[in-house]
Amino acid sequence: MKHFLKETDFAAQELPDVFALARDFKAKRGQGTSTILAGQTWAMLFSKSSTRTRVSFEVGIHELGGNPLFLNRNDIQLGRGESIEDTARVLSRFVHGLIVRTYDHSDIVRLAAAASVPVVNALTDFLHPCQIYSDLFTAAERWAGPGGDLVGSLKGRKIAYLGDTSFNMANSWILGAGMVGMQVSLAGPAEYEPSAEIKAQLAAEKRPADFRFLTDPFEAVRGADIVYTDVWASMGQEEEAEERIALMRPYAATAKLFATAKPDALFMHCLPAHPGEEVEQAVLDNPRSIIFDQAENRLHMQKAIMATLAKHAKT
């Protein structure tokens, strides 16, 4: 059974087809409901709340002809002591796919190991692969142009990631950018350098650790094609918020810092944004900020991911 738990669960040679499918879904939206998931129900198991992730998956499943079934942790026995493995086995008898948004990445790995239907990682504390694929697609749209080579347009580009470089978004950029030949420059406090977990993942996959970690944000951003940031305290880190904000303030995406990147550089943020903390409002409002394109493209890319997994499940 093919799952999508991390960026590298699709081989590099599969990416052009997945990206092209997302572009096709986007171009043809509103021209009738697809039948790719006709007669199927896909369950959404969310331990973490969301706006973009929940809405984009629910709408996407519907637009592919399927039925979305939303379940938070308290809706099922998983929240009251049933094992992850038994939950996966039972749900696999009822539904055709599982979309999972949770904290511990090992939980989704265990779920997928026991499931007999495709499992999609809609975010863990380790990785956020749907976001990265959508973000890569969003940048590629700008650079490839209509009908151009989406994946090829990313090769050789540089992304500068600011802030907490030890958490899921930074980890996912390290994996995702490496697949398409992008350079990754990470800037954050020394206390939040890339984790041993992502280094172990790269070693397990025999991938080079092709990224730079810097404590100087201006050096990291210099010459970048994309400047990217995320909130400094994610769900589950609220008690550390004050300490994190104090440490990461030098890594805020200010207009001055953004000006260090290439003149045509794009600004990206996976949202929600906290103006005045990790990013200035002026940067969010910059004409080269494509944050809402990113949000929209979650729908199209996730449809492409689910459609590809559904096709594999039938073979």
Second form
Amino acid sequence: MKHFLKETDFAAQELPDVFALARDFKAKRGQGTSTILAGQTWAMLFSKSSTRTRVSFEVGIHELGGNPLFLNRNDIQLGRGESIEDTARVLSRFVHGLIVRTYDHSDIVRLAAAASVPVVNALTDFLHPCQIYSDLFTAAERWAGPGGDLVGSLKGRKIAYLGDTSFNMANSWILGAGMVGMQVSLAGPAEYEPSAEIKAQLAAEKRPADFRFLTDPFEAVRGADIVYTDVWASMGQEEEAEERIALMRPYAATAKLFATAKPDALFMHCLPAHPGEEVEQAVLDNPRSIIFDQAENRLHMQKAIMATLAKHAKT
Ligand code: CP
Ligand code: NVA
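Could I have the structure of this protein in the form predicted in complex with phosphoric acid mono(formamide)ester (CP), to go alongside the form predicted on its own above?
In what comes next, the whole complex appears, and the chain from above leads the way.
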């Protein structure tokens, strides 16, 4: 069974087709209902809050002709101690796909191993692959132009990632950028440098660790095509917020810092944003900020991901 738990679960050679499908879904939105998931129910098992991911998946499953079933972890027996494996086996008897948002990445790996339907990672502490695919697509749309080579337009581009370089978004950029030939410079406090876990993942996949970690944000942003940031205290880290804010303050995406990137650089953020913390409101409002295109493209890209997994599941 093919799952989408990490960026590299699709081969780099598959990306042009997945991106083309997302572009097609975007162009044809509203022109009749798809039957790709007709007669199917896809469950969404969430252990954390969500606005974009939840709504884009629910709407996306519906637009593909399927039925979304939202399950909060605490509303099902999983929240009372039923095992991940039994939950996966039982849900697989009812539904055709599982969209999962959780904490430990090992939980989604266990769930997928026991499931007999495709499982999609809707964010773990380790990775947020649906976000990165949508983000790559969003930048590519700008650079490739209508009908242009989306994936090819990313090659050789540089992203500067600021703030917490040890968590899901930074990890996903490291994996995702490597697949399309982008260069990644990460800048943050040494206490939150890229984790041993992402280095182990690269080693396990025999991929070079071709990212740079810097403590100087200006050095990281120099020559960047994309300046990217995320919240400083992620879901589950609320109690560490004060300490993190104090350490990450020098890595805020300020207008001054953004101005040192390439003159046509894009600003990106997965959202939700905390204006005045990791990013200045003026940067969020900059005409080269594409944060709401990123949010919208979650819908089109996730439809492409689900359609591709559904096709694999049938064969
Ligand atoms: N970017 C993102 O995944 O947002 P949500 O937490 O609102 O789903
Ligand atoms: N790093 C953030 C991303 C939210 C989409 C978190 O995990 O809370």
